[in-house]
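Next up: just one chain, as structure tokens, the form predicted alone.
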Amino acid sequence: MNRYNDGDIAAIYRVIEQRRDMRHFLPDPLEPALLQRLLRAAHLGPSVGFMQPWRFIRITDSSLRQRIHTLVDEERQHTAAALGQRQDEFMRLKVEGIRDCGELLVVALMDRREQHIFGRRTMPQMDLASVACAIQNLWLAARAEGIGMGWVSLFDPEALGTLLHLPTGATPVAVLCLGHVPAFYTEPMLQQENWATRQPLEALVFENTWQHDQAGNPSPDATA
């Protein structure tokens, strides 16, 4: 009784299979009541003790928006000179829309976090993965709208914080390009790129204890 109809169903596992960590955007902006949208579908994420440690930044400053990507692309270098023998083919990777996108956020999380304990007091890293939750709800959603959006990890935490006046105990964990693109990547960038591949399902569920990779596959960076 509880369960969607096939139509429905079918357009969930569509867009999940369908999203892409886009790189590639149009300058158009979002319009208001769409952003309004994503942001409403990021905030019913599921969280650790509905805490909702999440916050966004909407970055309508041109001039930040360029420090920001000033930072970003430092952290671009530092990754590069860390990745030894793939350094060259990293470089040539597009890895962010900063300055193209139509609209870009930073997702934070919240200061005084220490006082939420329900499900964290072993695992306090709970509220990081509650604003996952939120970011990728975030992502089905502009997919499902045909809007693109770019997950960027390329920066200084520290140094974006104080960028932006976070208060003492938040943390930046995300920018996030957000915007109309020219078409959707037909499978993963990176793996478009040759830089990695999907691992098969199968190699990563376990039964009742954990089994070894009998493969000895390396991880892509492993070469580095």
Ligand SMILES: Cc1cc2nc3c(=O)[nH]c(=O)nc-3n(C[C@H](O)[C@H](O)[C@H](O)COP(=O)(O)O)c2cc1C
Given for the second form:
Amino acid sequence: MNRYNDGDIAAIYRVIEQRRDMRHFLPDPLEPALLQRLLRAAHLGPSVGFMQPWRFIRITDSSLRQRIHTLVDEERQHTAAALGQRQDEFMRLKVEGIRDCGELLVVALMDRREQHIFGRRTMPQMDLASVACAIQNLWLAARAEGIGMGWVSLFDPEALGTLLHLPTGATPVAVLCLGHVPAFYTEPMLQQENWATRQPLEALVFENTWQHDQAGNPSPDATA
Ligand SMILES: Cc1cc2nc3c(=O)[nH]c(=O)nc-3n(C[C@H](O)[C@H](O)[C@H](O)COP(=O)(O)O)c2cc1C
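Provide the structure of the form predicted together with the named molecule, given the form predicted alone shown above.
Below, the chain from earlier opens the complete complex, with every other chain and molecule after it.
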């Protein structure tokens, strides 16, 4: 039989539904064996041409962690300025838990990716899609283990790459805050804070051709 049993299937859907992007953490460290399981889950992710473009950098130096926080905070200010009308609302949001989480990881795309052509000739960005798949595996495994994860993308990749001595061609794509949490949010924090809402699935599933909405707009927008 190919199908999992009902209990296992329910667990898969439950972890998908209950995974949250977390920004509030307890300071307790992650048990090494647990971290290893999470990294292995990430490494089992699919990748274009099986290129496995992900690299994981554990940040264990507290001064380095602080410098990463500074980089993120700088970008937070730039993002706020670029948001115009929603600037103040954005500044009130908590968008990272870098200083509080038990474990901090930076995920980077490897160097020399241009050698990998399979599945990337017309869409080289499939390397990034592959890294995202690995991160999602880690995210789901963490949730099942009772561990929170927050994906932070507010940083200048060049500055972070320099800070971490990435080789030419490699680029950081995610700062991941991992750790024990007081409680998982029951819905996306950006929804709790009225920044955006989850769109109805029906508005996003089309048949045969792209469907414009009734107002003639090409695409619905969660933050409109
Ligand atoms: C690629 C990516 C980058 C993200 N970057 C950030 C970030 O910099 N700061 C943040 O607070 N949340 C970030 N998030 C989390 C999203 O805000 C979150 O996934 C979304 O609000 C839905 O909430 P949920 O993940 O709890 O379902 C990121 C998510 C993804 C997939």
